[in-house]
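Shown next as C-alpha cells: one chain only, the form predicted alone.
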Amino acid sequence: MTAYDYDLFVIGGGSGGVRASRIAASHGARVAVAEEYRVGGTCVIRGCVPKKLLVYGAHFAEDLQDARRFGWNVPACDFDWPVLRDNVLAEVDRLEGIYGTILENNKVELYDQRATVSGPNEVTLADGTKLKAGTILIATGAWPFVPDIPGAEHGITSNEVFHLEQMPKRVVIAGGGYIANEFAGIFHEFSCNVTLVNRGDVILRGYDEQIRDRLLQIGLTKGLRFLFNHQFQSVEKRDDGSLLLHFEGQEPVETDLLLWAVGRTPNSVGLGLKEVGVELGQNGAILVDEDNQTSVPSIYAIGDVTDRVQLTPVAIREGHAFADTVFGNKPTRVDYTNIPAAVFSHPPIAGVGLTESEARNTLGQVKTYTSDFRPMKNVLAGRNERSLYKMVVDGTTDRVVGLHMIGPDAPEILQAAAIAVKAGLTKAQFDETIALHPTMSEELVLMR
C-alpha cells in the first residue's frame, strides 16, 4: 500500500463519488477525489435539486388561483423569473459548500481539476500531475444527449436551463421522458406556450400506460401541445433570435427556446478507459459486474456512467456498497428490484414495481385495482383534475407487485408505500390497514 499515493482515487465528485469517498475514508482508506466542475454532481448542481425548487416555484401559479376559493383575497400577481433563478442558484451554492465540507471532515483530499486514467493504478490530473492509487473509482455520471443535426447548438439542455436570462414566451421541448415532462410543467406554469416534440408515439415509455395517459390528458386540458412521430431535421436561427424547427415530412415550428431532453449518455469519453483495457458498451457505458468492478481489476465504476439505473439514490447505494466491499470487509451488493421512481410533472407521477403490462408478461394471473378520484382540495378549488391510483397484484399469491399513481404529492405518498411492495405485502394486508381519513393516501387501502 505504501507504493501508492492513495488507497482510493475517485474521478467524479457527484453524490455517488462523494458517498464512496466518505465511506471508504471511514474504513481507514487514504482517499482523493478529482472534480473538474463543482462538487455535488448533476443532482445537486444542475439536476434534481434545482429542478425540484423550480417545481415548487411553478406550483404557486395554481396555488395562488386556488387560494381565492379558500377565502384568501389574493391580488393579481406577477412572476419574477430572475428572483427565483438567483435564489435557486444561491441554494445550489450552499449545498455545494456542504458537500465540500463532508469531504474535508472525512479527510478526503479534493483536486479541483479534471483527471483521466493513465494506467491500472495511475491517474493524470489536468496540470500534468500523475498519482498512484491502489483502486480507481469512476463516478463521472451522464451528460445530456444532443442530436447530430444542423443547428442543434442553438438549443439548450437541462444543464443551461437554470441560467436563463429571461423567461421565453414560446418553448419547444424535444423528448418524451421524465426530464421533458417535468420542464413542460414548469414552463407552462410560468406562462410559456409549451410544445413537446417526441419522435415516438407515447410519453414516459416504461411507466404504467394508464398513468402516463392520464398525464397526457391533463396536459392537453391545460393547453400543452404534443407533437408525436416528429423527427428533427434541422434548427434554423433567425435574425430576431427566434428558432425555426424543421422536421422530416412535417410542418416547421417556430419557438423562442428549444430544450433538448432526448436522453443522457454515460460521461466516459476522454477518460483514457479504453486505453487501459476497460470494456465499454456501445453507448459508452462502463461495463461492471455485481460488485461494480470493471474488466480491469483495480478500476471500478458506479452511478450513471454505468447506465444501469440512472437515479441519484441508486448511485449513492452503489458508492456505499463499493466502499464497504472493497475497504470495509463487508461484501455488499445493491438490490435493483422494486426501485421507486417519480416524475415531478404537473401533477406528479410515482411508481414502484411492475406495471400492469410487465406483470401480465411475467406472471400467470394478474389482478388490478384502481381508484380514480378528485382530490378534496381540487373539489373546493373548482378544478376538475382527477388523480389515479393503481395497484397491480399477483393473482396467485395476492402479493402486491406494483403501485402506480398520479396526483398531488404522489411521490411523497409512494415512498412509504414502496416499503410495503419491497416487503412483499399482500392485497389483504393493505385491506386490513385502517384508512387515515381524510387523506389522498387512504385510497391505497380502500381499493376493492
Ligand code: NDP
Contents of the next structure:
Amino acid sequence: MTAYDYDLFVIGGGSGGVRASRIAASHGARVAVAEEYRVGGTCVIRGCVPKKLLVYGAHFAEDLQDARRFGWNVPACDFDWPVLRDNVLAEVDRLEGIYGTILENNKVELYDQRATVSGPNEVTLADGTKLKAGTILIATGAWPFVPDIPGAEHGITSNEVFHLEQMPKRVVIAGGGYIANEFAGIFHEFSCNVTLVNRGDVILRGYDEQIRDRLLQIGLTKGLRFLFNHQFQSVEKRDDGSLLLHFEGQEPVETDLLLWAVGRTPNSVGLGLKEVGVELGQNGAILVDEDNQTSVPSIYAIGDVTDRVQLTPVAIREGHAFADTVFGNKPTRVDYTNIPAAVFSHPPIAGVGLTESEARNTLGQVKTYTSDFRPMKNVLAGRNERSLYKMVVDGTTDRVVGLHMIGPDAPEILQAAAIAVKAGLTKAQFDETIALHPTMSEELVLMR
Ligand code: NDP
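Show the form predicted together with this ligand, please, the one above being the form predicted alone.
Next comes the full complex, and the chain you just saw is listed first.
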C-alpha cells in the first residue's frame, strides 16, 4: 500500500492538464484533476475554439457580399449576434462534456473545485480536504492581464467577450497582439467601428515585418483605426454607459466597449507555490527545467503557467511528454523549434521558423523569396486584397528556415508546409514539387 491518495494530482483541467492526466493514467498511474471552473480550460471554454467559431461567423459578412459577384442573388442580410453567440456557447458546452468523458473513460477522478498546494506531496481542496500525491502537476494556464489604472474594470477581457448581450457600435481594443488582431477582424465584420490602441508602434511583434505590415495595410483599407504610441491613463464610465478613454498626452477616445488584449499572465497566484519553495519568475511564471520539473522535485508544471510558448498544442505536447517521462518510463522532451503559429485575423496570418530579420541576425547568408498575389477568388469578387507569402532560405545550405504568409486559409496551408520546414527540406526540394493548379498554395513551389 502506498501512503499517497494518488500517484498524480493535476491542478487545472485545460488542454495540457487533461492530456497529462489521460496519458499518466494510461501508464497505470492513479490520477486526479482539480478544476475550479470548467473542464477544457482556456482553449475550449473561452479561447481558441469559440474564437475560431466567431471567425467563421464573421467571414460570412464578406462571403455574402462576394457571392453576388459569383451570380448569387443575395438579398439584404441581417446579422443576429445572440443566435451566433448561443450556438457557439452550446458547442462549448458539448466539448466540455467530451473533455469530462475523456477523464471518466481514463478513470481520472475529477474534483470540480479549486486546489492549492499545501506541501511537496499534498494539495488542499477548497472544501478543506487534504490529499496526498506522489507527484503534483500545475497546469493552471494564464489569465488576461489588465493594467492597473483607474477605471480599468470598465473594460472586458477575452473571458467575457463571448457572452456580450449585444454587438456594440464602437469597440476599442487595447493591444496589438494575437487577441487584439483576431477580435479586430471579428468585430469589424460584425459592422462595429473598431479602433486598436497600442502602446508601441508595431502590431504583432515577433511576426515577419512584411507580413504584419500587409495586415496593417489591409486593416486600414477595410476601415479599422489604429492608434500607436498610446499609453492608457484612465477609463471613465459616463451616465449613458459609454466609456471615455484617457491617454497620456493624447486626445481621449469615446467607445461603447473596451477589450483588454494586452497579454496573459501565468496563473500562479494563491496556489501556495512560493510557500512550498517553488521558484517563480518575475511575472509569476513557474520556472521549470527541460523535463517540466520545478525547484521542488515532486512538483511539475506545464503550459501557459510556465510562460514558455503560450499555445495550446505546446501545452498538450508538454503534458504528454511529462506523463511519458514520469509515468511511462519513456523520457521525452518537447522540441521547441519550428513551432507553427497563426493569427486568425481577417485575412489570417501564419508562420513557422525564422523571420527574415531573425535569419539575418543568426545565419551567414540569407535568401528570401516572396509571392505577392491577388487570390483568384478575390479577383472575381472585386476584392482588392492581396496575399503575401514569404520564404526565408539559408543561403549556405539552401534549407528553408522560415515560411510566413498572409491570405485566405493561410493557417490551413501552413500546417502542411510546416512539416517540410521541420523536416529541413531545401528550396530546391520545394521547387521539385509540381504545382497543384489552380490553388493559392502552389505559390510555395513557384517562388523564384
Ligand atoms: P500578445 O502577447 O499576443 O500581445 C500583447 C499585446 O499587448 C502586444 O501588442 C503588447 O505590446 C501589448 N502589451 C503588453 N503589455 C502591455 C501593457 N502593459 N500595456 C499596454 N500594452 C501592452 O497577447 P494577447 O493578449 O493577444 O494573447 C496572449 C497570448 O495568447 C498570445 O501571446 C498567444 O500566445 C496566445 N494566443 C494565441 C492565439 C493563436 O494561436 N491564434 C490566439 C490568442 C491568443 P508590445 O508589442 O509593445 O509588447
